[in-house]
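Below sits a lone chain in C-alpha cells, taken as the form predicted on its own.
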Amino acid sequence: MTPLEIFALAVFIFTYALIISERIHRTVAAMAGGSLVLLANIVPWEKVPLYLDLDTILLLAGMMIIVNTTRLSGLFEYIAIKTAKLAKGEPIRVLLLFSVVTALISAFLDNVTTVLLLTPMLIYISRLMEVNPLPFLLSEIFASNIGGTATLIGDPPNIMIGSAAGLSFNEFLVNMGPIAFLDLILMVFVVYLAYRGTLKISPEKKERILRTLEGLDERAAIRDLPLFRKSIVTIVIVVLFFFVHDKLGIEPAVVALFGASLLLFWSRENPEGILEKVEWATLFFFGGLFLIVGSLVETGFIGQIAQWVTSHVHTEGEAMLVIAWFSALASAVIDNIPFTATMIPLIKAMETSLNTYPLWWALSLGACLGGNGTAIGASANVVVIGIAAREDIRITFMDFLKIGMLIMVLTVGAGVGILWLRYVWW
C-alpha cells in the first residue's frame, strides 16, 4: 500500500471508530475526517463537487423544509387522531392501522419525524386501552423502517443509492414497493403472534375506550387550516412529480427543492424560522462522509476491494446474496448511512465484471431493513425508545433484540427471495 492509501484508510477507520463510540458528535467526526483528506490533497479540490453528491444533500434539504413547514399545520396530529378513531378501541386494529399509516408516511416523508409525531398518540391509546404499549411501539419502529424501504425518498440510504446509480422513483417503487408490502404483512403477523396474549380487552373496557376516543376532536389538532390545506396540496404535487421525474428529465432533488420553495412562497411562513429547523448537522455529516469515502476511491483502495470480491463471487446471484445479508447485519450494529456511502463505490467498481442493477436493490434491502435488527440500528428506533423512556416505558436492548432480529431475518429473507426470483431464477 502507498503512504496515501494508508493515510486515507487510517482516516476512514478513525472516523468510523469515533462515530460508533459516540465519544464526539458524529457530524464533527465526519467533518474532521473530510477536512483531513482535503488537507492532504487526496481528494483534489476540483473533484469536491463530484464526491459531495449534491443530489442526495439537496433532496434531503428540500424534503426537510417541506416536513418542517407541514409540522406547523398540525397535519400529523390530525392523521394520528383519525387513525385512532378508525381503530375503534380494538388493540389488534390499532396495531394494524398504526403500522400501515406509519409505513405509508415513512415511504414519502422522513421516518424520524413520522415516529416523533405518532409515538405520543400511540402511548396515549395503549394507556387508554390499559394494554402493554410494547407491541405497538415496536411495530411502529419496524413499520417506519419497512415503509422507508419502499421508495427513493423513504430512507437516506435509498436517496444515496438512487443518486449514485441513477435510479428513478418509479424503479424504486416497482422493485422495493412489493417487498415492503409483503414485509409489512409479515411484520404485523409476527408481532401479533408474539404479543397476542396482551392484545385482548373485555367488551366493557372496549365500550369505555370507544367513548373516550369519540370525545377526541381531530379538527382541534389543526393549528393552521390554510397551511394544512396548502401542505396537503404541495405534498401531492411533489409526489406526482416524483412519479414522472425520470420521464421529464428532472432530478429528484429538483422536485424536492421546487416543493419546498412552493410551500414557503404560498404559505408565507417565515423562511428563517423554517430553515433554522433544517437538520444541518445531518447534511454536513453526509458531506464529510462522502469526502472520506471519496479519498478511498481516489487512492484506488475501493477498486482493489471490489476486485477481490468479484474474484470470489462469480455471478450476480451470489453477489446479491452476499451484499443483502452483509448489509443487513452491518446496518443492525452501525449507522446505515456511512455503511451505504462505503458500499456505493464498491458496487460501482464491480460494473466492469457484473451486472450491478440487482445489486443496488440488495444494498437498499439490507441497509434499510437491517435497522430493525437492534435498538440502535436506525434513528427511528432510538427516537421511539427515548420517547417511551420519558413516559416510564422501558424497552431494553434485549427486549428489542429478541423480536427485532427475527423481524430482520424474516423481512430480509423474504426480500432476497423476491429479488432472487426476479433477477436470477426468472
Second form
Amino acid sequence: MTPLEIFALAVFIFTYALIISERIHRTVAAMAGGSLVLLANIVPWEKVPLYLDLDTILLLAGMMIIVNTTRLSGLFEYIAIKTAKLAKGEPIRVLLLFSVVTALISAFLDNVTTVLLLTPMLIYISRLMEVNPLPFLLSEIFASNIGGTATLIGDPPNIMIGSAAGLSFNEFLVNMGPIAFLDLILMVFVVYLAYRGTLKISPEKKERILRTLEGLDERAAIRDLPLFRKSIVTIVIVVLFFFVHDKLGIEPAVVALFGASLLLFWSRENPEGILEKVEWATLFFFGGLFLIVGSLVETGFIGQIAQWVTSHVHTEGEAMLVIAWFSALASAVIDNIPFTATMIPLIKAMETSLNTYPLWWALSLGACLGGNGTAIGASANVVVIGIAAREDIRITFMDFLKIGMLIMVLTVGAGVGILWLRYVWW
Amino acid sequence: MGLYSSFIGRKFKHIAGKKYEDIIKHYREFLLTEEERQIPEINSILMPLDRYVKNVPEEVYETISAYEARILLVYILDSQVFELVRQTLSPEASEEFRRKEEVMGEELLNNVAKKLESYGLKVQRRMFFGNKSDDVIRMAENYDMLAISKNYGSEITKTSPISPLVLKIIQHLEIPVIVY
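Structure of the form predicted in complex with the partner chain (previous: the form predicted on its own):
Shown next: the complete complex, the earlier chain at its head.
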C-alpha cells in the first residue's frame, strides 16, 4: 500500500468511527474527512464535481424544500387525523392503516419527516385506547423503512443508487415496489402475531374512543387552505414527472428542484424561512462522505476490493445474495448512508466482470430493509424511539431487536427470493 | 441501558433537532386534552328560548336525544323591556306587548317541547319575567348542560356571529354548552 492509500483508508476509518460513536456531529466528521482528502490532494479539485454526486444532493434539497413548504399547510396532520378517524378506535385497524399510510408517505417523502409527523398522533390514539403503544410505534418504524424501499426517492440509499447507476423512478417502482408491498403485508402480520394479546379492547371502550375521535376535526389541522391545495397539486405534479422523467430525459433532481421552485413561486411563502429549514447538515454530510469514498476510489482501494470480491463470487446470483445479506446486516448496525456510499463504487468496479443490474436492487434491498434490524439501524428508528422516550414510553434495545431482526430477516428474505426468481431463475 | 438511552437521545437530537417540539406544539392546538376527553354525565339540560330563537335545528334535537336527560325549556320575558315600554308608552301598551310576547313564547315552548317529546325525552316548561342572562347563569348551576341558540337575546350579525348575551352566559359557566 502506498502512503496515500494508507492515509485515505485512515481518514475513511477514522471518519466512520466518529460517525458511529456520535462523539461529534456526523456532518462535522464527514466534512473534516472530506476536507482532509482534498487537502492531501487525493481527490483532485477538478474531480470534486464528479465525486460530489450533485444528483443526490440536489434531489434531497428539492424534496426537503417541498416537504418544508407543505408542512406549513398542515397537510400531514390532516392525514394523521383522517387516518385516526378511519381506524375507528379499533387497534388492529390503527395498526394496519397507520402502517399503510406511513409506508405510502415514506415512499415519496423522507422517512424522518414522515415519522415525526405521524408519531404524535399514534401515541395519542394508543393512549386513548389504553393499549400498549409499542406495536404501533414499531410497525410505524418498520413501515417507514419498507415504504422507503419502494421508490427512487423513498430513502437516501435509493437516491444514491439511482443516481450512481442511472436507474429511473419507474425501474425502482417495478423492481422494488412489489417487494415493498409484500414486505409490508408480512410485517403487519408478524407485528400482529407478536402483539395480538395487547391489541384487544372492549366494545364499550371502543364506542367511547370512537366518540372522542369523531370529535376531532381534521379541517382544524389545516393552517393555510390555499397552501394546502397548492401543496397537493405540486406533489401530484412532481410524482407524475417522476413517472416520466426517463422518457423526457430529465434527471430526478431536476424534477425535485422544479417542484420546489413551483411551490415556492406559487405559494409566495418566504423563501428565506423555507430554505433555513432545509437540512443543510444532512446535505453537507453527504458531500463530505462522497469525497471520502471518492478518495478510496482515486487510490484504487475500492478497485482492489472489487477484484477480490469478484474472484470469490462467480455468478450474479451469488453476488446478489452476498450483497443483499451483507448490506442488510451492515445497515442494521451502521448508518446505511455511508455504507451505501462505500458500496456504490464497489459495485461499479464489478461492472467489468459481472452484470451489475440485479446487484443494485440487492444493495437497495439490504441497505433500506437492514435498517429494521436494530434500534439504531435507520434514522426513523432513532427518531421514533427518541420521541417515545420523551413521552415516557420505553423501547429498549432488546424490545426492538427481538422483533426487528425477525422482520429484517423475513423482509430481506422475501425480497431476495423475488429478485432471485426475477433475475436468476427466470 | 443508560448508555443506550443517552446514545439514542444524542442521535435523536442530531437527526430530528427541534422539529418535534414544533410539531407537538401544533398538534396540541387541535387534539383534545385529557380533561376534554372525559365524557360528562348529562342527566339534565337547560334550554333557554326567546323571541330571537326562530327555530331549533334538527341536529340539536338528535344530539340532545343522545343523552336521555330531563330537559327544562325556559322562556324568559325581559322585565326591563316591559318596564321601559310601560314608562315610555303606557301601561296598556306594555300589557298588550306582554300578551303578544306570552303567546309567542307559549307557541315556541310547545313546538320545541313536542319535538323533544317525540324523541322520548321528559320536558318541563317555564315562562317568567326576569333577566335573560343573569337568570340563565343562575339556573344553569343546577343543570349538567346548557343548549342555547347563538341568537339568544339579540340578532346576530356577520361581524358578531354569536349574541353578546350568549357570550356572557358561556363565559360564566363551567358545564358543557351546546351553542346552535
